[in-house]
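One chain comes next, on its own, written as structure tokens: the form predicted alone.
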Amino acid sequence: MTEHLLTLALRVLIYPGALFLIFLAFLYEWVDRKFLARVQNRYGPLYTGPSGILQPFADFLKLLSKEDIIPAAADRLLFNLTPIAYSTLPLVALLVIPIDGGEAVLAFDGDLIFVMFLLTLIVVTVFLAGLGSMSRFSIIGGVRAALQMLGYEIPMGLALIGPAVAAGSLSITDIVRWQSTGLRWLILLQPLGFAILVCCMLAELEYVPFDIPEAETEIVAGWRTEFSGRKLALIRLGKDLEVVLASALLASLYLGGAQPLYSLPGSITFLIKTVLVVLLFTFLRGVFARFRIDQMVSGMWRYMVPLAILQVILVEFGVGR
């Protein structure tokens, strides 16, 4: 029993679990901020590490010693507490995904709805943030923020479903295994549903052409305008956190997964599927504009509504699986 505890605490706190996944954070803000710097005819970071590899976590630790001031007018419990809740809420959703190969940290049937809770939740702790905060620009932010979220929260979550409808599970362990059998990947027997979760989670991402809550020519930061020093530091890395979480689900549900690819050991594969995604998200937002709020709430309930209840049918009458 308490080798057992030990082990879970081991796996909980440093690998596949916290520790491993604030290194794939930072990682992985490395990847998105150099891929997009070579879109853009840029440097990208440079100096900090080899090709700047740890710039990232140099701007976290510089953050973390930088003055942390609270507004006057902010609502200090909520200005306190959200930027917490933001780092924790994509950190606890990773430990029920597969990232090893193995069974989840956290796995458990029906743990895919547990995720979508999550994501929604991310989206209303930045409504809040921008609430507490009691600026216009940040209370701009959270309330598009909100707005956003009503637009592409059902074709993400009927994308989301997707594939458990194919293999029969709300698990994603289950999901992942199911793709291994035969290397059935649901990117091949399911592109639409790809396209549009990939769609999807650039909204939640809040990436370009979806930034429009912390759109920096319009209202500064967004709901972010009033954060600085350690609260910032959290939020920055939620943000790099919930960038892991989006690619570990496409890759999850949709790329077969950490199971273990020919030779290859399952994190490795996890690493190469998440990097790939990280990759995609980047070149998206470097190549388009961003949308006005209505023209993507708009979009998407015009379109990718539809298409993504068409998804969920195919797949249902055969079509998928």
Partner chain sequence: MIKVPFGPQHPALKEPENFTFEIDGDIVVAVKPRIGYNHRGIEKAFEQRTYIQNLYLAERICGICSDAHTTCYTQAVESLLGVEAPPRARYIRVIVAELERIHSHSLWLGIAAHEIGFDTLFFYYWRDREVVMDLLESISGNRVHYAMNTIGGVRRDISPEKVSMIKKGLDFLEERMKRYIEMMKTDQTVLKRTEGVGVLKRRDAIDLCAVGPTLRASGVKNDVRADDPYAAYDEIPFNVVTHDGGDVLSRILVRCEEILESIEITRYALDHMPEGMTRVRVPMAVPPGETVSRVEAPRGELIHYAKSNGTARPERYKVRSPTLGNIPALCKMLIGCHVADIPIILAGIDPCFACMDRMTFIDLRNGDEWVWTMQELRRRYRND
The other form holds:
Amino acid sequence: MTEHLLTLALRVLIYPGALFLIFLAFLYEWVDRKFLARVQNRYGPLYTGPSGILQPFADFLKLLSKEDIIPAAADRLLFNLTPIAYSTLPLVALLVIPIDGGEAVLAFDGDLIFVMFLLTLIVVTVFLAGLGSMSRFSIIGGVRAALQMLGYEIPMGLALIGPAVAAGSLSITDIVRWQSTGLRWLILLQPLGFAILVCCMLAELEYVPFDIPEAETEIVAGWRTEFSGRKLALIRLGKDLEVVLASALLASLYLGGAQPLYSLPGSITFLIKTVLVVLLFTFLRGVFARFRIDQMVSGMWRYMVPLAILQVILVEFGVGR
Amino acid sequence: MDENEVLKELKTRLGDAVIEAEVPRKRRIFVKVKVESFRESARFLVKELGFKHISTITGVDLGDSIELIYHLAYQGSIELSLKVDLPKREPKISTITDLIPGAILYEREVHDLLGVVFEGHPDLSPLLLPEKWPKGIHPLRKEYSLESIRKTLFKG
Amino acid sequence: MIKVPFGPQHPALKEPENFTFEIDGDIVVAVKPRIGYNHRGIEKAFEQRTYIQNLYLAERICGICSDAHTTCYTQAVESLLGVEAPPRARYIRVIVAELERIHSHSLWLGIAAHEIGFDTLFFYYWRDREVVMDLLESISGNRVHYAMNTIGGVRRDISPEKVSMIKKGLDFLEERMKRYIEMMKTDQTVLKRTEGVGVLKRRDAIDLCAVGPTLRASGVKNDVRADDPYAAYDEIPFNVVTHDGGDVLSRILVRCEEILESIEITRYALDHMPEGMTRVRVPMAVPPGETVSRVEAPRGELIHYAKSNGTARPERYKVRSPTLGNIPALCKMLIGCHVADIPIILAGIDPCFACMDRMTFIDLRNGDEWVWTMQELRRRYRND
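Since the one above is the form predicted alone, can you give the form predicted together with the partner chain too?
Whole complex next, starting from this chain.
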């Protein structure tokens, strides 16, 4: 019994849990920054570590040591709690996704619904963070984040459900296992669902063209304008973890997840797939301009929602399972 | 229409109101009119001759009077400088924003820097000078040197 | 109805100015501009300095269109003196002015891309802008303040080797610009953010006395280079680019196509540059008189008025930069737009607030003039 608890604690805290995920978060931030820089004809991080690979970690440490300012008008409770919540929520969600080939750390039946709930909760946290800062830019940013969610939440939910219907299970571990029998990768069976989920994840991550809640030239840094020091460090970490979560979800649901392939162990295939998804995100955010909030919401409802419904209907009728 | 024709039109129409008129080179005209007939000359130039574009308004402190120069352009080409003299003690003139809406900021600028009051202007609040700038100090007037402004503004 | 202040410090404004918006929901219903945060008292300073010193002051009215201001200034003083720059100098003025226009427009296009969140394009434009900056550096020795113009001509000649170098640079730029224009025209996200945004109707543009690309994007064929030619523009054939949309997209396209037009003008000027002197000796004393000088700066019509009184210093010198002329039109465009569109519309007129403001000359805190010696600077930095 104690041995079991100890293994669980190790798995939650170290590998493939918190510590490993935070390491991944920094690594993927570097991948993202470096690749975006190359897309934009820049060098990106260069000096900290080989090719600047330690730069995200250095930034994190630097922010930890910076002055932590709380605006006089801010709601102190919300202002203090939201950064913690924002960095923990994606971490929790990542625990139900299988990373090292076997079962996820906290796998249970219906954990896909749990992840969807957490994704929504992240946006609620963002909204509360904006509201709690009590600055014009933050409030506008928070409201925009919530408004944007109205646009992408439905298609995202439908795109997450597609694989579950195909695999006949609401557990992510089961969906991965279903795909690994005979290489039935769902990206091949449901390409439409994959495209929709990529779009919605760009919106969830507040990446161009959906970086409306933190549009620099319009509302400074949006909902996180007022955060500084430790809180900003946590928010940046949370954002990086969210990137890991988004790429892990896409890899698990549509790309076969952490399944051993030829002689490669599951964890390595998982890493390769998630890095590919991160590169896809980065490329997409390099080649677009930002939409306006009304254009984004109406576009989502006009194109994404019908397409997502179409995909689910197709799956129901047996196409793509 | 070239610059000489414009000048002829002006002289026949406005007659005695024109004090000085000069064509220094191609596409440049300098005309000085009496204050009383400024409004009429401006209306004639803008509405009938088609000087629809105002480039700017220059104010010059001439010692005991303030000279306003309206730089009007005809189809972007002929630049006519319409001058009018105002008494320095109480510089007042009617606005031309009803004729050319684009003059709105130029009049405010002259109001700020030289203290000319434009009657009928919708909003003569300070445009360039800071909010706390003392009333009655018009920095572009000759009697204010850099030192004197500094002294008035920051006693002690 | 809420009031939202925009500036003096705001990421969409690269320079400090203040606009107060009254907003109903997401729609702007009223705008009140408050300018003057950048006033440096240049008009008053002109009256305190000699004509030669003023040449350097005119150069520093603006960082981006520095050549336009000195061209305008030297033309004014030359007209007061009754001299004219020699033909070769006038062609060199055209070449520098057009290269400056290319540099200014590509700078603006980059900023416009940044304002709509398209940072990749921003980096590409600014990388290619380096090419034209290098050309300007090879001609004048400086990247920003070229100091090419002097009263009575230009300071430096353009040698035949440089001519071929400039041509090579222009070929490269032309190819890149054509690609970018094609991209701007077809990219859906760019079109979504710029088409029909910040519309300025032709009538309003004329009534509100808009100038430059802003006016031409509303379908008005107006360009000081063509209408009131100066330097060598009367001998060079070129088109005045106009677009009828009156929206931000039209302003982008006008500037893009003007870059191509500028490349053509520069090529023509390089080929047809007459031989001869680059400057003439001018008399020392400026006789009393007055003059109006106009130049088409990258941002639009620039007008200088000079009045001399026979002494070594001007009696009155007036500068009106294009940005001030476009502010009333800008306020008109902003009414009825979405809050998210404010930055791109504001940027749409290519505002240069340093040009626009020229007046405050005293630091309100302690009344010091901002002239610091190197020692003072050093002392200050050590203490802090």
